[in-house]
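First, one chain by itself in structure tokens, the form predicted alone.
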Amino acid sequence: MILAIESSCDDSAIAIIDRATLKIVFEAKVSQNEAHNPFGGVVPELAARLHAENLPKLLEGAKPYFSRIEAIAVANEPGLTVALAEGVVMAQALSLALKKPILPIHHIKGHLYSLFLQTKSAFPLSAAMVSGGHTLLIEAQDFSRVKQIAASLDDALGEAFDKIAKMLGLGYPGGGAIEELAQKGDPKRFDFPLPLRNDPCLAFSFSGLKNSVRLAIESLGALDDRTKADIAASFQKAAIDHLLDKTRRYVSKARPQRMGLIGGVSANKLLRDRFAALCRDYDCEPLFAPAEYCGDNAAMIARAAIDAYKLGLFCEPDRIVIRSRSAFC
């Protein structure tokens, strides 16, 4: 089996797989949420003092499996140095302790073994990153050849639902209240521009849908019910435009045999389904994680681990290094 570790934002988690049958043994998983809320987003210092405290709280329920763990693997890059620091010294002492080796994983390789959890990995494919952090589209031969083909040129899409979600005082994290709220409005209310509408780059932007969207919330004053609702709907609707319009760019061109949906806000329902018709558009598979595994989890470390593992991909407990940013090779 291996015990992974996931720490690189704000949730803390540690998860275990069965190497043979790929069965997620066990897992647990303490979310910071409440404690973020009231600074609208994620504070790192206070994310790594919570690690600090729930990961050990966490590991106490993997114990009895000790004696079957082979490997500890561990998100490493990329995230918030801090919080992944806490991961980390976790699984070196763990490593010392059990005398076993460590996979460090990329976090964003995790996320893409979502797509995989207790079923066999299927490469090539390509897939749309879409979280708090990171707005991407990557391509993945295996696990060890991923290259990022596009990004956000400033704010992440999850980024710019918890702003705007803040603007609106629905509090944090952002992305749920905004869906919901979103159901209850009229998302042709408000004509929020496409960014880079004209721009033949292959890239996402954020800022500029943001921006629009707290001047109209400025404009109006004081807002009912109706118009938070309508405002949401809209602002929903123009970021899937957005990323989906660059999407079909990419998926026109390069034809890819799957395209993967995976972070944070591929649990978006609307999005996975126009997403899926995108797909089915240029033949494409459509792939999605379980909503419960789209947010960061452990269980997609320890699965991208077992393909690691396989390639012998180990390090030495002193050699992990800890990037808060990092590209693929």
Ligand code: KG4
Contents of the next structure:
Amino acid sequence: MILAIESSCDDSAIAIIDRATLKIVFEAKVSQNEAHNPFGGVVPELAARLHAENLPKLLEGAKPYFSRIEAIAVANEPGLTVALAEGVVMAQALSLALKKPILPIHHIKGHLYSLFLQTKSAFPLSAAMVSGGHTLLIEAQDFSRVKQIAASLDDALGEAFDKIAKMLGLGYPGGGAIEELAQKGDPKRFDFPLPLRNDPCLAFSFSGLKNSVRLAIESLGALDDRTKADIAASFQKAAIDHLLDKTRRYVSKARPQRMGLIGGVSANKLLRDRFAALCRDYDCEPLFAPAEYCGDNAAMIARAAIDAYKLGLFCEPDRIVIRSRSAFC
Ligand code: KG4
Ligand code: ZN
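Hand over the structure of the form predicted in complex with the named molecule; the form predicted alone is what we had up.
Whole complex next, starting from this chain.
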């Protein structure tokens, strides 16, 4: 069994997976959303302090499995340095106490493996990674060979959802609230511009769209419920149109066999449906994680660690490097 720790942003999570059956035998998670809500975004030092409080409590539940743990996996990059450090310190302590090796896991590889929580991993694999911190297109030949194809030039998609949610007074994180409100709105009422429409480059940009929404809100004055819903629906449509415009350019050229949609925003139902339709246009198999594993969690880190274990990618406790930003190899 592998015990995994995730603390890269504002979720403290621990999971234990059985290597042979892929069964998640233990998992526990505390989301810090409420603590960060008043600030409209994640405050790194607060996140770290709450990880320091939460992780030991979560670990209590994992104790009955200690004798069967073969390795400790921990997300060590990318993420908030002070937040990652809390998980890494716990992994180091557990490694020394249980005399088991550490498997450092790239957080985004964790999201990739959220696609394989119930199945054997399948490569080559392309994916669109959409979260609060990243908007990427990636290609993976196997666990070790992962390449970034495209990234956002500014805000991440989830960050854009969160900022529009804040403008509409929906709280943090606001992606789910925007999706819900958008269901009652008219996506055609506001014609927000499609970012990088005439630019052939494979890249994303959400800051211009965010500013267009801000200007529309400012020009309208007090917003009634109908208008708020129309803004949410029109923004969501423009953001998804942009993501899929660039994704289509990639898929039509690279023609991947299978393409995953990963990260917190992949919980969005409209995005999932439209992503699946796009993949079908190119005979590409769309892959999704179970809805409850789209956001940050430790089970995906544990699942990725099974492949890292097979490859023997162990690390001495005093050798783990924490990186806030990191490229793939
Ligand atoms: O992967 P994740 O849990 O954390 C990061 O690594 O960032 O993603 C969180 C992001 C937040 O920005 C949140 O607003 C967004 O995912 N999100 C959504 C939905 N559910 C979560 N965005 C759009 N629609 C949703 N249903
Ligand atoms: Zn994440």
